[in-house]
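Just the one chain here, the form predicted on its own, laid out as structure tokens.
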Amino acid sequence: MNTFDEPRARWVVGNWKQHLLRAQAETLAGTLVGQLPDELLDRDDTVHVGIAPTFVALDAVRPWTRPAGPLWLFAQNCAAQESGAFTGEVGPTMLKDAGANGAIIGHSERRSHFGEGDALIASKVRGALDAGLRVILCVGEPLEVRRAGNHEAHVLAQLTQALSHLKPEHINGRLIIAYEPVWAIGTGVAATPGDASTMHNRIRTWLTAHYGQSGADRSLLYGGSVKPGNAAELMAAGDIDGFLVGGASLDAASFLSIIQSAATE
């Protein structure tokens, strides 16, 4: 169950990013273990859910994730070298030791709110993943670069680097693919189905071309603006694996909602 070379799986993971104290996140993760249906609990043949709270909440959301419940737990990011004279970073292995079962890599706010590059970013991934742990890494283009038509070409250019420091043993089940258009995050405006589905299947393609079934079988979520009213429709799309969800995860119910279209289309 759940091996590292697991294909295609299913995912849908919630990034609280900079929200929720202790206790808040303590509360929202059991209230989420308390009414994920028992069919969704993370079966081989059912959706896998994750939570990515910030990194003091993860002692506290803790006990509500594996091996004691059915959430996977992430880290919102990870520092790209093990340990150090490095203030203010959190290690692959740390975080680890704080309980993660994974981060998420590359995030565009990350990108661009923190001047992190590609070749920052394929450190980050390369040590997350020999260190043990998922990554889920993002990529996603600008609107600027949208409307120029030049969106696969940035998209693809992303994912040349950040994989690029990666052996081909690395491409297995612990490495997930997350395509967020930047200019869908935290507007409400999302990609239309046909968009994502498009990216989702030229990406498939960039890594079946360069990795063979391994790269085939990755998990491909889409990320921007991700609500219940549109999960439904873009998970039918196809090519979609499931979602990283944003403000939708603080709520419990919207949450589940898309969680459950996940599990269902």
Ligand code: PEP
The other form holds:
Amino acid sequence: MNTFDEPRARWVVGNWKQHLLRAQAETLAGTLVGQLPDELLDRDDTVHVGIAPTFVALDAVRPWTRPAGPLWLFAQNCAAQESGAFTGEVGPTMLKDAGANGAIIGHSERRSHFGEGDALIASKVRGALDAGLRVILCVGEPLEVRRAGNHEAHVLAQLTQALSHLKPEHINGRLIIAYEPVWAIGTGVAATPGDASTMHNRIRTWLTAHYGQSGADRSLLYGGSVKPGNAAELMAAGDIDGFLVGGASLDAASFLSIIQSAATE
Ligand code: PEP
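Okay, that one was the form predicted on its own. Can I see the form predicted in complex with the ligand too?
Whole complex next, starting from this chain.
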């Protein structure tokens, strides 16, 4: 089995948000593992599958996640601080201790509902990478920004700030970027393959300009109303290395279909 840190690895990660009790999470993880075709898990060039349950269910799904099982385990958030008087927070080493392989950072629901700004997100990204976690950094523009035609500048500004605390050596396979237009998350209206691909291309160009080959090689995921019906078309558009999936990841058959598209397109 490889390290999954290779250039432009394909990833499909299910963001379970604030859903599922522990027993339900364990059942869904077990169902996924039971139905994932062996060839998807064994070959180096296929897709790497992750799940992101709530903090309290991390431990419940552990039998199905690495190193015991084939799934990669992500937390949905990660404190910037390792530990201290920060009531309600969970630090990077605590997440590792709970079995997490990585964390989603900067999801638009964290930005909009919980006031997370770019400076905090930058600290979280650095802290999580320093602790050895993988990071799925989310960026994406709100609808009004896209309507005004400022979406590329908006996303590149988010990226600039989120990566501002990193050293060149942090730009490796542990850093995964998810482009998630806010207007596409949970709405049923995905970006067109062309629009998603164009933004991924801009992000990759920006990463290459700033970090050379290490930037060019990063996995760029698309997120926002990905479903079995649009996954193959999105993958085929180019420059999309997989998906961060919300709603459709709660249904094993839908999620497996999306994984299959990501592996074969
Ligand atoms: C998400 O929560 O990251 C997401 C992309 O949600 P959905 O797939 O439901 O749009």
